[in-house]
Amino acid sequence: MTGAIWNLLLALAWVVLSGDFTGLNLTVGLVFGYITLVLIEPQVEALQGYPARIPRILGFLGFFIKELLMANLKVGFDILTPPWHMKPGVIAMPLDARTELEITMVANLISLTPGTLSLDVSDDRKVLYIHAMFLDDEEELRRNLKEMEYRALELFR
């Protein structure tokens, strides 16, 4: 968190110091800000880890954004091609995140999928349950809602 306070510190000064107050100049000052916050790294203990933490952030988001375009593709076949396709079913899945946050932002990210949608967890906080629109193959969708669970917490870590 201390390294975004700062990127975005140095990016707001950079945008003052240009004098020029567009979206686009407070990108490039986040870019300037990053780029030099990876190169005091080593020096400033506050900010361990922290370079690293952006690339993972943009590849879950294009891995969000992938899955995302082919469940609504999925969906929208399905809802303008009679017959439907769909096997609706409810699964538990085991979960490896263990925080309250961790645990939201799975639920969260699963029931913004459509086709999916988050229905409770369990009291002990180790199974989540899942409503789904096409259970045709639970191992497959049960393996794709891991691999979903395991990029969403490997931005905590």
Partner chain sequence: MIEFIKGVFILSGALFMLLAALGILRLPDLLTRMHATTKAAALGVILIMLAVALHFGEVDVVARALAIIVFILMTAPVAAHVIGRAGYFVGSKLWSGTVKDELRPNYDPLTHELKSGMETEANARREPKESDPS
Contents of the next structure:
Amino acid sequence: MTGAIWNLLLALAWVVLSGDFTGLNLTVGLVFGYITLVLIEPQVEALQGYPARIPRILGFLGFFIKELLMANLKVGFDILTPPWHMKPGVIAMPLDARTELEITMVANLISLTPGTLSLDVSDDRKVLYIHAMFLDDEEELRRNLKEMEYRALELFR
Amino acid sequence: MIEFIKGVFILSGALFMLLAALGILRLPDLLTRMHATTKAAALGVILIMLAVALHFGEVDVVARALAIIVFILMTAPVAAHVIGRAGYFVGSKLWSGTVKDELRPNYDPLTHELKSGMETEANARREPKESDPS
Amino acid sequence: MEIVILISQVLMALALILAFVRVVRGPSLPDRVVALELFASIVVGLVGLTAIQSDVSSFLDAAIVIALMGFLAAIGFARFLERGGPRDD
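Now show me the form predicted in complex with the partner chain, since the one above was the form predicted on its own.
Whole complex next, starting from this chain.
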């Protein structure tokens, strides 16, 4: 968290000093600030782990956007062609996420990928009930969901 | 070049919204309809807001467009979750082609208790406590 | 560019009509709520298009407010539907 604030402050300083108030220049400032933080990480205790987190977040974003587009096209194809190919159903997924924040994030991510919709969490917070649209290959679906949960949890821990 | 990318974003956003509307009209039951609407419509709004950000290209407008995108990404799944859960527990029918439902047997409509199905004998046993009324 | 915006507006108006059919026909209340939420999303998109078309960025504020209202309406309807249950969340 400290790292993110410092990165933003450095970017703002860059924008103010160069006197060019555009989004592009702010991005340039963010990149330079990040490089600076990477360079001084060994010296400063509070920055530990921040530089490694950014590539992970970017990788996760890429993975997520890919999933979003692919699955949206799949659902779209099924909507547009007359016979139904879908096999909807409600499945229970055991959760590795423990705290409320982690469960919220995982449930939101699962809701955002088309083809899956998180319905409810059991009272003891151990199982997430998911409505899935394509249950042709349940094992495959469960593996995909687990991978998504694993990648999301990686960002927090 | 920017004009072209903008046009592609706008057109695909509108197409995704049309897809969501077609889905809400054609799909057979509440939960499958929610699949079509929330994600396709959210993706459509995101694409159009990206086009808006590209069109104006000033810091304040880009920040506002990004704020809308983040807002949509945070609220769309929450709204889908609350409506889906309310609809399911209120008792909307599932489509006849639904292959399995692992939630129904674990739900108690009287007490609104939702079990995980992972309770074992050890978890369910209850130890007497100091605070219990005698 | 003008033509692209015009085509998109036509497509989204069509989407509004289709969603409206579901609002009228929808067999149960949750169906109608879902359709109305879709309405809000499409209107946000239309407002964004209007901002591009007229080159006035202030329209985005209206888009933010509409998105917020749609979300709050969905939450409110869900609470209304689930009334009576002793859930603590």
